[in-house]
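To begin, one chain is listed below as structure tokens, in the form predicted alone.
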Amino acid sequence: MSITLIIFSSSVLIDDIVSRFLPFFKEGEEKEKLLPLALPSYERDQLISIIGNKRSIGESLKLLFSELKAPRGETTFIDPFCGSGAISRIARNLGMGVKANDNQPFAHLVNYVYLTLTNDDLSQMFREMGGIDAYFSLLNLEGLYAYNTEEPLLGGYLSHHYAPQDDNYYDGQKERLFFTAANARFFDQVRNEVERSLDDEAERAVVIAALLYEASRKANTLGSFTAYQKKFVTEGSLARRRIVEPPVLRVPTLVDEPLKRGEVSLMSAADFLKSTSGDICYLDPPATVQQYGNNYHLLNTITIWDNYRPSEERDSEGNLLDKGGIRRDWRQTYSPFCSLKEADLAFVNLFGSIDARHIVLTYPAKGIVEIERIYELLEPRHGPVTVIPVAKRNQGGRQSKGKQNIEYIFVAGKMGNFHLPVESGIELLPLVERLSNLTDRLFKTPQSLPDYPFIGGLILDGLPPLEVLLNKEVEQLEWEVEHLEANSCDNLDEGLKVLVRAILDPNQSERGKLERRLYPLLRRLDEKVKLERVLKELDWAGGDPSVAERLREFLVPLIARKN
């Protein structure tokens, strides 16, 4: 296979690089259309969408990290700007030791849950309340009661400062419309209940993380909390329906042992790098003038829950002067990377403080600092530098073309055997993308393909190693992808039946792993009738009675709570 690297020099034009290599690296933020029976995925579970998130190029980064990680021994992955944690989750799932950091309290809490805890931890929580499923059901019931109670909530914070008094009659000039009144009451009730009843740090974080995700989904905004939209509902808009429908807190989907527990920090990236070194340093610094503390102030307030009082000052007509209600202390997390004047020096200081074998940096073409300038700063200290352009697809709507929709991946440090495909690789990458869409799917019958990490033959738990995929003939990989697509379960009922019978089958060698993947799926089922069908499957004559009883003990209370 012909191999090349994309190396910048001062004589190479960005547009030339893009036009030559762009077809190799096309990604789509919402390319994956999940089937209803797709199993909950740790890497994708309850990810909060924030400015500049890298979910759209996650698969490209996963392949890159798998090449850079040490073939033997432990690889330490450091992430100074971890944000939602999407990329650190990928690194943890690849078996690396993750050290992540962010300066926003909401991001620190969410990543504490997803990077340091495991499913075994969840199973031990909320014992006094009957377990995690029982406690989340209780919170959802309490929240739903508040949602349906039209009277003002005693001790309501969001419902008082960031929502109208009446969802049918409201005025966005005189009231803040970040949430519907009903949803604000739900969030207030749950958040206050956490303060009253939970002392354990991990238990509190698990609930608040789920609450933050729902708050981000139910917000009447266009992605940040600096402003709200004028109306909650516009005719025929599914997005608006999402805003008005009641929230549902869901138990996080975490990893199982023996994946290493990560570490999380709450400080500036500069302070973090002063005391942290690693093998791979992933950098995703802010690239716009939008300060994160300003844009996500409400998520930080929900996290801290300090009863911050936004300004209620009004003009002569009673209109709010401070419609955003933004916390005044957001400047404590001010980032120089968001400043047109300070970003260049911030990069100089950043590159001078990194102690790592490899640096992987992602930055958009339309960022504050020019791509050529980043290369000029990075190469002298950490060269050689490889630069990969990746086409980034926006979520929904019309897709922009050209340089404005390009994300650049900088890879610094000696590459060793690292390589990128050209020529025959052009045809392979679309097949790799289709294959990635099959991960966490259920198959009708046990599958057996060399180098594919199946669980019990029924779940594809990730991709084969990159070097294996890229050395396949196009016809062979195409046959494998089409074979798996043809054998994936067609509907939820079929998938549940296959999975439950495999777990009950005494001859299934990996039924313990399959059982652990079943529980998060059952928690996500909203229809009582489907849970009852699973309960009926436990009567299968060929099944292990002890396993059937264990599943029955989990299902019966879950069905009762659906009532």
Ligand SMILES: C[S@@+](CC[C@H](N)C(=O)[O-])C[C@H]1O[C@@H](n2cnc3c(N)ncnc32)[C@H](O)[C@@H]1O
Second form
Amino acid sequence: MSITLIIFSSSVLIDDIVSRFLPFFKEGEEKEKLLPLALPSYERDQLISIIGNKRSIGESLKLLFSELKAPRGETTFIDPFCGSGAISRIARNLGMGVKANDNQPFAHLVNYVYLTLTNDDLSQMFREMGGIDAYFSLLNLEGLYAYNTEEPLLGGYLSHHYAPQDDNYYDGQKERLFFTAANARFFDQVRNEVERSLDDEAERAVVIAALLYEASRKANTLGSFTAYQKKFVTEGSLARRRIVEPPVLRVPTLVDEPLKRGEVSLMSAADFLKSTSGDICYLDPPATVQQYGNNYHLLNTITIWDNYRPSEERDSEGNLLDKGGIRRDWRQTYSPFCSLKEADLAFVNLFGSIDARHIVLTYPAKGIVEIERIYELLEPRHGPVTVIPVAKRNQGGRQSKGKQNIEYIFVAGKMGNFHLPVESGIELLPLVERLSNLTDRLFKTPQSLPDYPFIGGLILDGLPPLEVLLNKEVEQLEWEVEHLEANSCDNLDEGLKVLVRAILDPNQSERGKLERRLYPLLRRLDEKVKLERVLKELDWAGGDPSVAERLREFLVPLIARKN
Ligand SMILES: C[S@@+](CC[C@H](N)C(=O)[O-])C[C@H]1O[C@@H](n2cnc3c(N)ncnc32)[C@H](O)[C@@H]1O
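Switch over from the form predicted alone to the form predicted together with the named molecule, please.
Next comes the full complex, and the chain you just saw is listed first.
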């Protein structure tokens, strides 16, 4: 993450600012290194990678929000275009009261789960089916059975309209290839099961959210559902696992009380802002001509499950005329922000309807509306405005140079003491970025550094406050980062051993928090033998036997289900 602050007036050319700071941006030339072991984390868990999602600049936004947050009392964070929810999750994790909105049903459902529910809610769910882990295992088994059945699924909706009949012989002109036949059967089986067996809104949403995430990952498309690739990937290809191998539904990783429950709504941003005010209003409107309603029509259909019938009209050769099979009602969520003609006026209206102490807006350099124009519209009404160019973090693979990867953060409203001296900032920022990569990592031995929020010394639960970080000497911060990197666990077995022993330790004062980090990690383990190794670890002579017993009660049924 790179961050720097520049107060600029519209007379300063954006290109000047970018070229001045570009050398310090991470350009992502090299392939991503193998990362050390990270624990499942709420902020990253099962994020659907929608167009324009902001996960890649999440750390910059987190630092900024933690500065803008009221030092005492409640801060309300409003997110009218919340999308995947990546940024609202960060705000909730910072302790703010979150009110999030989107006009897409799939985004609404996923955010309902991640922003309004807690781990405690999950532990109360599916009681009559043996609890959430047992129920998810059952659904995965049923799904897998359907995946492996060669016959078309009775009542299969996706298998009928959006997948081929046979994964070995198919024709992308005559059949839609959004999913493999096997995966479509899995999704149909689970989604029909939800419809048949679940009435409770939260239980239904938890399963559908996991299903949506898998459906977005297993799609044979380039990220959205307007078109599919001509072929499913072939044996040995890297993408095979993503598209062809069976889905696995995973229990969401949520947060615990006392973090507040958020609120979510499903409406246009304009309507939402008429009735909602807050302290920080985060705006992330669309910046390309891609309408979300048609790009994600299948995710909406899986959410609503209304048996929408796409056209089966064909030409004289039997080829489908409507290959995308896009829902005709997608226009109900038509967004003026995606229109070259209407976006400007949409911004004027948007800025006219916000009631918040601070506005934070993110917009890419290559968006529909020029960056200078956004400044011109925002400043008169909500000035002073600060503009921060940030480089998007490399998400794997190569990244092209230049403007494409620059995202602008506009901050409207008085910034108080938030000022980053450019000279030291340039040296400190790459270190802050390395440090943010160490959050949610496990350390080999208990660590203690002043102002670092460790859990039991073993997990870095976020960064020290920004003002503390930015006031450090470069050498000092460098030493701390290197020290933590050197002590971070780099393989799963080692990490599990450290974590389990820390929990069993009779003198452990943060056992509860550590345990809450262990359970999602165990649930994610695909290999039975790894779980069995953890079970053995519970016999450690130095451990508290009653704690070991409790962990055994969690682990034994999990291992049994792997059979
Ligand atoms: C750039 S994305 C937001 C990404 C989000 N911040 C994230 O990190 O995932 C824009 C979102 O705005 C939603 N959207 C577009 N136009 C809208 C409107 N007029 N009202 C409400 N939501 C809208 C889209 O469905 C999409 O989810």
